[in-house]
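Let's start with one chain on its own, the form predicted alone, as structure tokens.
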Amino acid sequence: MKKPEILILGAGYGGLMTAVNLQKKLGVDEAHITIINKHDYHYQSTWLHEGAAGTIHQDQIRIPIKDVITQHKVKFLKDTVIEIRPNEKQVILENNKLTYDYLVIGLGFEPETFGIKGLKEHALFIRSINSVRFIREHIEYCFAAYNNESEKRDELLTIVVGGAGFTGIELLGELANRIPELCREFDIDRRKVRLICVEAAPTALPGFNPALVEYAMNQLERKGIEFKIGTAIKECTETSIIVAKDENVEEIKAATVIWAAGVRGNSIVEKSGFEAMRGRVKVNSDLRAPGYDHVFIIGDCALVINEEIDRPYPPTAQIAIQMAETCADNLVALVRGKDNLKEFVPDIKGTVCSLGHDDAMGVVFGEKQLYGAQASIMKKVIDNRYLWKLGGLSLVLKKGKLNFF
């Protein structure tokens, strides 16, 4: 009897954890499992902001895929997905064409620029290992260039972060820690450096308790960060951004603009004929795509509604990892000829937002609020717990955050 072919597209949190769960639950004689990714490594997207700021090296963020898969159970194929043909059960790759019996789509996110003029051309985006390496080196170049020019240009020392959501705030925390080090390294007065956050919404960190938001902003302002809340970016040019609040329009000269204000699902999903909103498919309760019983969609490409507030759950790593567990269980059931598939029910353990290496705030265990060093330790515990689930103690020791203070 022919073994079913399971293809997993993408080795992000959802895709790689699905593969790891399947290799534990399926025997080698039950299915062919192939995971396809354009890089030969998995990277922790929730750590990318640290690589961008330069507070950790990018090599700590990435994990070789072959270090965590059992290669006689799961085949890894390095290739780029071009198109999915769900009606033909085919996936078109840059260098190959594959057929499947069951497909898992975990292709991750793309930046969402909301049509802001010049943003794609002139802003920097936190989206991959290569992008954050570029951001780090760009910032270091600007600091180096400042003291090597006869006519000082203040914009070289001006960094604008677009967005005061989770990613934007975490990036600001890392930059606030990194900038004093850069100033010492390049012999620059810290007072010359401007770090500005622009947020169109009326508050930073929407969804967080106001007391937690106040703590985060106070801590970051104390480290010299300027906030422009309720202020929209209207245009990004090669040398500046143009912002507006009410009727007031302002141009801010800046050599570095980092966009951290929105993501969408992978555009391949829409191009392949799935009904999607900003690259995200409203999946069935068992995580299958509507109308396609052999296609599961997880992670940033999946849309799951929180019925309590009638809004989508945010596309977080926590939810992607939980989706992977449900997806793997349902694939095992289908491979074994069962039709009692599990419903995906998110179990939100809490959310902790870092404000640099030694500071954080958030909510855990339901409603328990944490601040400062206690929250920072919890954030590192959460990060290390994922590594434990992915590759056990050896991976925690190799890639984990073991410096808690």
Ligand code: FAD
The other form holds:
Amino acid sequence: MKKPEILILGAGYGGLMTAVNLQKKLGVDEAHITIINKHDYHYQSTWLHEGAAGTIHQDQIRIPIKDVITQHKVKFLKDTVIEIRPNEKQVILENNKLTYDYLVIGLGFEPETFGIKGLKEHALFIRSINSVRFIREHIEYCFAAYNNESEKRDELLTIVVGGAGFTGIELLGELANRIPELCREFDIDRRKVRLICVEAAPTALPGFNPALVEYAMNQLERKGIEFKIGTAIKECTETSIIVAKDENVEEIKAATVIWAAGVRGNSIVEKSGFEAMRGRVKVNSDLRAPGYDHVFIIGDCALVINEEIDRPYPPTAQIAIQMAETCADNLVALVRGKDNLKEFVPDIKGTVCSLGHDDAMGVVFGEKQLYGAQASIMKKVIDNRYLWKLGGLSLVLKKGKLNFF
Ligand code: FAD
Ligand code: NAD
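Any chance you could show the form predicted in complex with the ligand after that form predicted alone?
Every chain and every other molecule in the complex is listed next, the one we just looked at coming first.
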């Protein structure tokens, strides 16, 4: 009998963990499994801000896919997905066209710029290894240029971060630690450097525990970050950013503008005809796409409602990894001809937000609040735990965060 073809699109947290779970649960003669990704490595999106600031090297963030898959069970194909044709059970790649019996879409997130003028052209984005390497090198270039131009342009030393959500705050924590190092390296007076965060909501980290938000703001302000809260980015030009608080409009000259003020699901999903909200498909309780029993959608391309508050769960790695487990179990059931699929029930263990490698804050195990070194250690434990799940002890030793202080 012909073995069913399982295609997994994207080797992020959701896609790669689905493959790793399937290789443990399915025998070689039960299915053909192929995972497709545009690079031959998996990157940990949750560490990308560290690569952007230059506090860790990008090679620590990426993991060769072949190091974590069992190649006689899962085939890896390096290619880029262009379109999904669910009615024909086909996937169009840049260099190939494949058919499937079961499909897993785990194509992740992309920046959401809400149509704000000039952002796509002039801002920098935290999206991939290539995009964060560019941010790091751009900042270094600006610092190097400052002392080599006859006329001193202070905007070369001004960095604006758009958004004080978790990405913005974690990035600021890394930059606050990195800037003094850069100043020493490039002979620059630290007082000349401006690090500004612009947040549209009335508070940083809207919706998060206020005491923890206050802790984060105090720690970052102490390290020289300027917050402009209740202030929205309205436009980005080649040399500046235009922001507005109520009726007051201000232009801030800045050579570096990093957009961390919103994400959406991969646009390929809606271009392929799936009904989506900001690129996220409201999936059935078993993670299948409504109307497509052979298609699972997981991670940041999927939307699951938290019934307690009647709002979607935020797109996180924590949820993507849990979805991968349910998705793999349901694929195993379908391949074995069973129809009792599992319901996806998120088990939120907490949220810990880093403020540089040496500080953090968060809530774990329900309502336990952590600050400072304790929270920072917890954050590293969470990071290492994922590596353990993905590739065991050897991966933790190769890529883990083993310097806890
Ligand atoms: P992704 O991790 O985005 O992976 C998608 C994969 O698909 C990538 O490998 C990509 O290269 C590939 N791909 C994309 N398009 C194509 C294509 N056309 N063809 C082929 N391959 C393609 N969440 C937490 O729970 N905790 C945290 O501490 C945390 N920190 C974060 C820090 C930052 C800076 C950011 C940006 C996010 C953070 N998140 C965190 C959120 C988390 O990173 C995402 O929710 C998670 O990455 C989603 O996983 P995913 O598998 O859906 O997609
Ligand atoms: P987000 O949507 O959570 O936050 C974006 C922030 O930008 C919001 O505070 C919003 O008010 C602000 N904003 C929007 N438009 C703006 C404008 N025009 N001008 C100024 N500010 C504006 O996005 P994110 O922080 O990138 O997070 C994405 C996902 O990743 C979330 O689900 C988050 O929980 C997750 N994440 C988690 C962690 C963690 O657990 N430690 C870290 C990073 C990201």
